[in-house]
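This document starts with one chain, in the form predicted on its own, laid out as structure tokens.
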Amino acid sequence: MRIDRYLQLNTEYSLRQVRTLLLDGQVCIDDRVVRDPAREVSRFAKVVCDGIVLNDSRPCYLMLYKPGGVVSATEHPEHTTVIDLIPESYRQDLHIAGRLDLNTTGLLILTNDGHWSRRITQPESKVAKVYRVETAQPVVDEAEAVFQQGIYFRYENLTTLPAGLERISPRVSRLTLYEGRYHQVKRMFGYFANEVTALHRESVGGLVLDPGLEPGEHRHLTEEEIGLF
């Protein structure tokens, strides 16, 4: 947005006021002062205007290590959501970037910024999410090679992207999507009536779940880590 009208929407100045404050040398972005009436304004930028401090926030990217029986979501009547887990001096405006089902633990990413996130979950990015899958029944031969072609969701009406299968063990195998339908990977074993018993996220995109954390705990990611999304 322009910075004449972040401040006309954001100051009780008219237009022409803001103009002329511009001109004194009275507004300054990121602490530098700003005359130029179109400069654009970014999300976090630190915006004063005549001496009032207008916006000073900061973006925050966390990684989350999400417990069982946690819910996905900022509030919920009844459970624990994964923002309770984060201190309050930070967790305003946060969201997440790919949900997790309750029982499903593993890598969760929550951020302030929209436009980051946005380009983790857009559908278009194909940002591959490996997960650790445990079955109640062996994982059949030919499962590698049907997850590979697809599998075609009714409900929806289509067939779900080309997803690679590594088989652990007999009843461990890991995942790699790069989608999020709802309940895709139980229903994707469910094509072999086999229940998922337990499902793990590891890693998004470039991004790997911090072994050093405990269920529950999160830490901030670091440069290299944001640059990779």
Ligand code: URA
The other form holds:
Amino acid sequence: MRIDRYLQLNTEYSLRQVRTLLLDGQVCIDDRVVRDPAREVSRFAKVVCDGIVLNDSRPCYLMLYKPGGVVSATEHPEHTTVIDLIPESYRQDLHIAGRLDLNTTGLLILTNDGHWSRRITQPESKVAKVYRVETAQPVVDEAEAVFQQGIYFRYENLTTLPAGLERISPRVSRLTLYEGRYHQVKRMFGYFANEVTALHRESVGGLVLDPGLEPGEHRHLTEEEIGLF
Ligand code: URA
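Take the protein just shown as the form predicted on its own and give its structure as the form predicted together with this ligand.
What follows is the entire complex, opening with the chain shown before.
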């Protein structure tokens, strides 16, 4: 957004007053005086107008080891939310990039950078999500080919994208999805009347859950990890 419009929206000054403040050198973006009313302001810029700091938020990128029984939401009337697991000092404005069901465990990504998270969640990105799946029954031989072909979901009237299945043992598999439909893993195994008894997300697009994290713990992503998306 242009700085003049930004200041008009975020202060009590009129557009004419904003222009005067700009000309008088009373506006700084990231500690530099800005006089051009058309200068663009980015989401995380520090904006100071007439000595008042209007925006000084820093981008935040976290991985959380989501435990079971914690809801992937920012607020919930009964359950602990994933946001409750993050210190108050930096939980402000965080959102979830790809939710997990209540009892699903594993890698959850949280950020306040909507441009970045869209690259993970928008369907066109086709980011690989890898799940470790435990099932009540042994996985049948044909599952690999059926998952590769796609399964028709009547509710959405679509066929799932080709998914990779690796069988680790008769009741434990690793499934790679390139989309994120509602309860997708459970519904795919449900096609074979096979109940998912445990579900754990190991990675998202090359970002692997840190083996040093315990359930409920989080850490900031490194520059390299942020650069994966
Ligand atoms: N698919 C599911 O069924 N549940 C999840 O939490 C994630 C993917």
